[in-house]
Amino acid sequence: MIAAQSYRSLTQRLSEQYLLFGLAGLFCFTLTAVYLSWQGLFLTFSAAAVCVPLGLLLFGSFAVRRTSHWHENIERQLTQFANNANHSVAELRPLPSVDPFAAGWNQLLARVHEHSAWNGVERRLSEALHSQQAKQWEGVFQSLSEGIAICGSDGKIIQLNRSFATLVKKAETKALIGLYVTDLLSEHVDDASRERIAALSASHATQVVEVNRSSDLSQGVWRVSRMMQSSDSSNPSDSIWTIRDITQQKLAEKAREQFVFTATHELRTPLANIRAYAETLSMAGDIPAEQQQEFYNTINNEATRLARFVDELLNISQMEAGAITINKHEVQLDRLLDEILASQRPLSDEKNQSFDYSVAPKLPKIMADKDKLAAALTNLVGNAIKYTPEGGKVTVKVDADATRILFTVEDSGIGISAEDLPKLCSKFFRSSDTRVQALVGSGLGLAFTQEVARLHGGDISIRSKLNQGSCFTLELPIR
């Protein structure tokens, strides 16, 4: 094989050929000159003596040219490759394998093409993978619940996600590119919050502020943060703005504060009454028996009120921990309803309310947790009585079909506004209506009732209009 032949360099091969043909020409010229001189014909055949060596030299030049032909071809291709700005390997062509250098060139070229092909495959795979990862990160960025906007050193938005656009009440994210983020945020907050945003924009340190959309807390509260991508304060860089809607958190905090206040009042009043009547009974010996019985009844009622409030606290604690459970067993509804209405009717009589009760004939027995169901129904009836003014009307109705029981409590009370209706079953929530705030309440009853309904596989629905009354319906499956 050609590859197995002994290697000789191009310089060596050319030198050998030039030397070979040069020596051959010199030898022929000397030999011819000596012979012609001996014959005395040198001058006659001098032209022939010169032509023979020159012919050998010309033939040698042709041989040398053929020897260097493949090297010139390779040199020309490499020169063109070097001068081409694109440097395409495809421009390099193989040579006929009749020379060891041509064979070596062809082998080198085959490996270059193979390497180039693998590089192309690797590049395309890398580009595809990078594109896929970019799409995944873009999807994550757009699906974040927090609003995020990336701004340039001048404060203009470069990129943002859908949550940011939604929070600032804009449908299209592209329409916000190029706007000043401070101007965009200032459109949706109150005056005091605009000052906080301006101070936030002026600072180069990472800061977090809370801003209100209006004086009404329920209209929205944002937690806005700004972080610089570079810590060098002398060289302004891009910044990242984030917005988180913390309205529900703030409302819950406010509701808890209200609950603490209410709980303190709920505990203090009955305890003060119990203490006062107990001290009177212990210190006065001439109290008539009838009045003593009245004092005992008051103490018992206040103790019952405390026990009920403690039960609400325990129930809400279980709800917060997700540990509230039910123990189902067969419940006789007639008896349960009679007990609940018997305990609530005196409260209605005190306010001279019309208290109506209707029940479907032959109510079926249901599988339920009797204690928790009784507490839930007591909450519904008690709220109807509490929030219905004197002389109003409260109606309790129980219907049944083959699969479910419907407990409906309707009143002619103060009603619920459309804004408060969706929040009514939230823990600790109480309406800002002054008529509601004037009455003692914990904001836990309806939240507990809804949880009981859910655990039984049922639901609670509410219909109400402000100043026209409310209707609560508790639906439970029979089995």
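Positions refer to the first chain, counted from 1. Throughout, rigid core stands for the largest set of C-alpha atoms superposing within 1.5 Å between the two forms. It should be emphasised that the depicted structure is a prediction, and the values quoted were computed from it without experimental measurement. First, how it differs from the form predicted together with the partner chain.
Superposing C-alpha atoms between the two forms reveals a rigid-body rotation of the smaller part against the larger of 10 degrees.
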Given for the second form:
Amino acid sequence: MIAAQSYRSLTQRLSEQYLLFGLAGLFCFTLTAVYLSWQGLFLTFSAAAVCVPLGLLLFGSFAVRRTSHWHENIERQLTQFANNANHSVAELRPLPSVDPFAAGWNQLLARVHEHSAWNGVERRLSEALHSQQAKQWEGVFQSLSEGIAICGSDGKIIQLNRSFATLVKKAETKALIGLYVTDLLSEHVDDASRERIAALSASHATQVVEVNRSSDLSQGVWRVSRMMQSSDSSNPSDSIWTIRDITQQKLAEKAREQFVFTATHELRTPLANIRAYAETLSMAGDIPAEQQQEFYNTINNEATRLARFVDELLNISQMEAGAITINKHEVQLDRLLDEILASQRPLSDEKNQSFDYSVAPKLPKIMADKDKLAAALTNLVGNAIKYTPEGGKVTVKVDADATRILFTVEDSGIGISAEDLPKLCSKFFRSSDTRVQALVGSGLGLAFTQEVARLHGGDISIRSKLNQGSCFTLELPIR
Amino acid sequence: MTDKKKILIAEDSTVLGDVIRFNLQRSGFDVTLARNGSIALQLLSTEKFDCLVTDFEMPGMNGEDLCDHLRNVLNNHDIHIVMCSAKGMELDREGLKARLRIEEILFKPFSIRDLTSLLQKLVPTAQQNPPQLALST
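Can you switch from the form predicted on its own and show the form predicted together with the partner chain instead?
Below: every chain and molecule of the assembly, starting with the one above.
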């Protein structure tokens, strides 16, 4: 570091050197002139009068040149730097000198180089970070379950994720870039939905529509939304199209609605009977006692049916809330089975079905929730009778080994299609088969039965062939 | 007894069908009971009835299809129709009444007394007949 007091500027140094040389020259010149005049050498004096200033000029020029050498170097570098836009800071060179000016320049250069090195590191870090973030966002974009396509102002796809391609049944996302999004969506929806997509595309506002893939709800329902990047209607901008598959939600809504209708029907029917018989008894006082008794019995039976249905509703609501619990006690299976058969066999007899019942010679006692197990088994037997036409066959078989007990209910009924089989135990599921639709049912019986089996540590298995019959096996552990 | 008005009941529930028939017979009507829509349609195409009391929900041919056939295929425009249903608000009551010219749609549980007086208004009997105590088919 150069102290402020000791530092002398270039001008100061140049003028001091010139002044020093000038004074020394003047002194020498005066001394020489006096000496030569004393000696009477006028000619020599004249020669000295030319040579001394010439020598001084040459020496002064050399001294100035030497003093300003580094300044010239700096000036040249700065001129090149100023005149050439491509000239980098790294090309500015430090000076091999301890001259204060050169030292200052060197220090300045060192600072500039240090600064630009930091800048470079920062830029490289930021670029790395940016590319990492871009990769993360790309990952998020691709992993979304919703199909997303970004379209240009002309409606052509610029970018899309895998879910979008999957929804429109294409394997490659790249193949869809450049296609019109409305054309692509229209290929997969019904006529009415095609119009909704066209209307969506024509509008400038952000909108959401529901579109159906076909008139059959289970074929698929999409919620399609289009969001404009800019809200300026006069200047068409990029748009973001989002597709969400809401088929399951729609099916569940429909099933729930259907269940409410069914439940209402199931409640109204016994109520209608109770009211009709009670009214009849109250209106007509002259009914023979025997017939009166028959009417009272009917009212009693219908009230029992109603109570049973209310119990079923309670079970269902508990199951819906995920709050179904079981209380295991020792259960006498033969007695339980007798009760179930006593309630179900008359229904089978009414349809002239052949009803076979076989049971292992000695059934073990099992730990189970008697009421829920009875409801589950009643469901299986009841379904077999319900979905087997008049004159058909229903077989109930109970087997046991050391660890488990098997309840098998087989029928020669309408059977279940391979397509319906996996969905059979889903809540609210009812087959679209017209023979099933013609009969009342909540679509919850099998779901309940399966849940009861699961809570007992058992399982339910189903074999069936359409139009040939079904076989349901409920397996429970003994302990 | 020849002036008795003929009523056909189409009801798949024997419990309810029996009690309706019991009451209508006591009110002086000549009542026939059909266990489903197809049997009812067969009876309607061969016999003349003054009124049809039909359930809406029946396996196979339901009440709506039965009335549609009756009005548009059998071209029977004279018969009075009363429908009963265990459905609720989901049924387009007014639309159904207008389209198939149904006199009334009763929601279960309906009053047997109301049904009887409605039928007496629609197809007045010449005289009130003594009670017919028959419940067996």
